[in-house]
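To begin, one chain is listed below as structure tokens, in the form predicted on its own.
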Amino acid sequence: MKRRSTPGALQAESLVVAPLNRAGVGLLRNRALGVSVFLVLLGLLFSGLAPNFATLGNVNTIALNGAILVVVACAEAIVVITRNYDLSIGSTVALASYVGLDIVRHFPHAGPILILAPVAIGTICGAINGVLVAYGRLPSVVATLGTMSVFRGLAFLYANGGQINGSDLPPWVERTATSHIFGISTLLLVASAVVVLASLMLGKLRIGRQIYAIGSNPEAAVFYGLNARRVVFTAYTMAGMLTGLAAFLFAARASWIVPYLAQGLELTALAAVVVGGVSVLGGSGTALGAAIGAVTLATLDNGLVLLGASEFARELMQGAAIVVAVVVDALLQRRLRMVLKMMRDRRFS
């Protein structure tokens, strides 16, 4: 029998995550303390061992670079918080990019409205995900694997061979990525603004608490009334629309668009979660705290660029990042469930 939503339905993502709110919090805030220390410390690293480093251009390139990653991060966390992943964030960049910005070729007069085009097709890129994930009942990682190469095989299909140079495109495209307001750059005020909407959507509104609530503890959350299904299937439609955009603030900074643009992003992507205190087993974690995990990522990459270390080098550096955020994840957890479990042991004392 189907269980019928109920006033308390109302309140279940509060009765779910409110355990892990007393308890965790500090565990939590802790982590993204150590992030941010660890991201001044990387700073001071590279500045000591690269010249050029602490330079403003660097700078200046670490904070475009992480811009995008933070955007794509953001996506990312959305669904991580459910317990599930989406593998396919790269692809659908590859082809939002493509072929959002062809739309942009093709209508050069219509103007930056344009960018609802990538955005659109992101969108729908993540519904997908969420059907077959949150209806369809696919384990995430099989099927955001399936769509990761139906999506970038979409794209090359669509550019047949050919790509889409910069010099194709309205100038305002380019300016998007270079232009600055009130001496800040758009990339940086577009990816802050999509950090602050995350995370006032994660904490404030009711579609937030219901993504932590299924992430939290899914079997509860269903007995208090919350449609599971449609949680997810937003949050998969959601994290689409955030990579549309990161699509097309990839095509206005890459001098020409390919399809096998943004190859490797997906693992980045979870990188930047993870190491940002964001947990694989869900139901905890911040868009704020994914953000730092992007930009640590892209100063880490970008120091060891610096100093030389080969594309190998630097994709073994990400990877043990992935490993020691998840060590450090498995043992927080271990804490936060005997924290829990001392918590019950007084209460029923």
Contents of the next structure:
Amino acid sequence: MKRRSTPGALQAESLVVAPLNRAGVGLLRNRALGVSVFLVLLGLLFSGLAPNFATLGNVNTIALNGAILVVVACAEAIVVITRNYDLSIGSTVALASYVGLDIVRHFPHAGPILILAPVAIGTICGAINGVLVAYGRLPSVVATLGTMSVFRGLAFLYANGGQINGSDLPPWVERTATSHIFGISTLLLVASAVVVLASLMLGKLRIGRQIYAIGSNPEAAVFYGLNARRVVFTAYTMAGMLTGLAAFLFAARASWIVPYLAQGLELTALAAVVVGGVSVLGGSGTALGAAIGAVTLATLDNGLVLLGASEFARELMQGAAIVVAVVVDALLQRRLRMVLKMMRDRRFS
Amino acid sequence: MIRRLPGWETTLVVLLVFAGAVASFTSPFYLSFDQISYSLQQSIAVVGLIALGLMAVVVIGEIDISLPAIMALGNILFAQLSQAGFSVWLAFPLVLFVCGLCGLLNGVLVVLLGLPSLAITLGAMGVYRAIALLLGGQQGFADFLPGYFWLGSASISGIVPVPLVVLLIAALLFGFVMHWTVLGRALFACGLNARTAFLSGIRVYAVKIVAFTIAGAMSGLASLVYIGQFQSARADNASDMLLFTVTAVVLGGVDIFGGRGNVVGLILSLLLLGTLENGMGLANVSGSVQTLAIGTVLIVSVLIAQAGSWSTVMKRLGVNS
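Having seen the form predicted on its own, please provide the structure of the form predicted together with its partner chain.
Full assembly next; the chain just shown is listed first.
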């Protein structure tokens, strides 16, 4: 839309635009901060309501429960930033942990190098998603809905009615979940490392910037000369790799592994990502935000359990959290569009 | 996009005959009218009704993954109303209204927020499912007033199951509305190009909301059939129905990006999927393998549909590689 304005109007407009600009862009930049504030408020609320919420033991529980969710949230965030979705995360976790840990069971003397087994299976699953979405040009929802059932079915087929008991596994598996390094749980350290690495990848590496470019405007990214398909494929593969790692952590924490492990995990991961300020339209959001979103969900869940809320009430809260986060996302995006349009109008008038 | 392929419907018919032939070879019990009609109504009546509603949403270029959850909510409402002594004639419009309202809410949110419908209906799915759980708890309801079961379990003169008749009538109605009325053309127009549709005077937002509302109401109808078939209701009913529904719509040749598709294809794909499930069941294939097979069918059918438009998409994007 073209707008002609006199110099006076221009000046008035710039007075309006500048603060709006700052508010809009600032809000978008600091969405992780907004979620953090919400998390702190949530913590204060629960410590007021539930007497045993703010204890060291409970904080530890939240951290351990949240750690795995943080890893899958980072995986989902990478995909969502490219303006795609991954609904197969839960099934990938099931397949990777069952098959991967079965390999571990058969080679008990190979040692922790076999962490690579579930990670490799997760990577293959991610690569399959990537091929279907990027090169097969399937809508990501449909493709990953299909692979969700395929991976889950494969896990059931492979398991053939069996299960892997924790006692059959070499002790280093369980120790991953229970041991401490410098007094901090290994699980937490792994999750933090994933967040740091994912943030560095998204923020500093070329592929990370390309992921943002594809997500914020696919057509422009293609015209700019990016190989959109390769970037989306890489994003899915990296997400699969992280999911494979999460599968190992899942297995380490669970006392037995069954093919129906982690059902519905993809929805929790998506919820964490959206709550953490990653836009469902792609192109914006950070791994740190997704991690904070995951911790927020874990805190919410824990607090509601302590308050004696039923499982259904917790499910309701999770659904509501997604809706609220999506609405906030929409409002912020609209504000940003408005600001950008005003800036454009000012430049061209 | 799929229309460019020679005779998608013909392909489906050929596949259907093939699947039927294979099924009758693998199991001696397959080839009987009673067996086929019974298992078809078990496997496709409920899913078919939801798939018809979903088709209206997919045609406008959106998706609604909360439909099975809306149906579960409908189930619980029927159970509660029946226990409160409402006759089915009162309960049915009421549930239809509530389910339509759920769909309407999805539509309004999608239109107002302008965000991907997947994200919105994902949240809505959690909310509806949780409301059903809050209302119904985790126990199953089995004591219904007798009238509630007719639609899902009766058969006309002992031969034709009523659910299949309901599905047929609904399909005919949908076919008429989608292909011969102004509303139907508006749905397709919005799916092809919302901006053009808007500029040519179609109230795009209203049309989109109507599509979502229809889908919600169809889930309510499916709910009554479900109750008749299974004679029980639980809040976690149909939690794995989404895959089958989306597969039916996509395999039926409805373009997942909107704007193309027809009811005949959808019905053929439902019959094909029903036959596959029936044949696999008779051949003692386990449930997880059946899911695996249906997931594969979903992926392959979208891949084929996409291949038909491969060159056009590449040209449009200006990609040469």
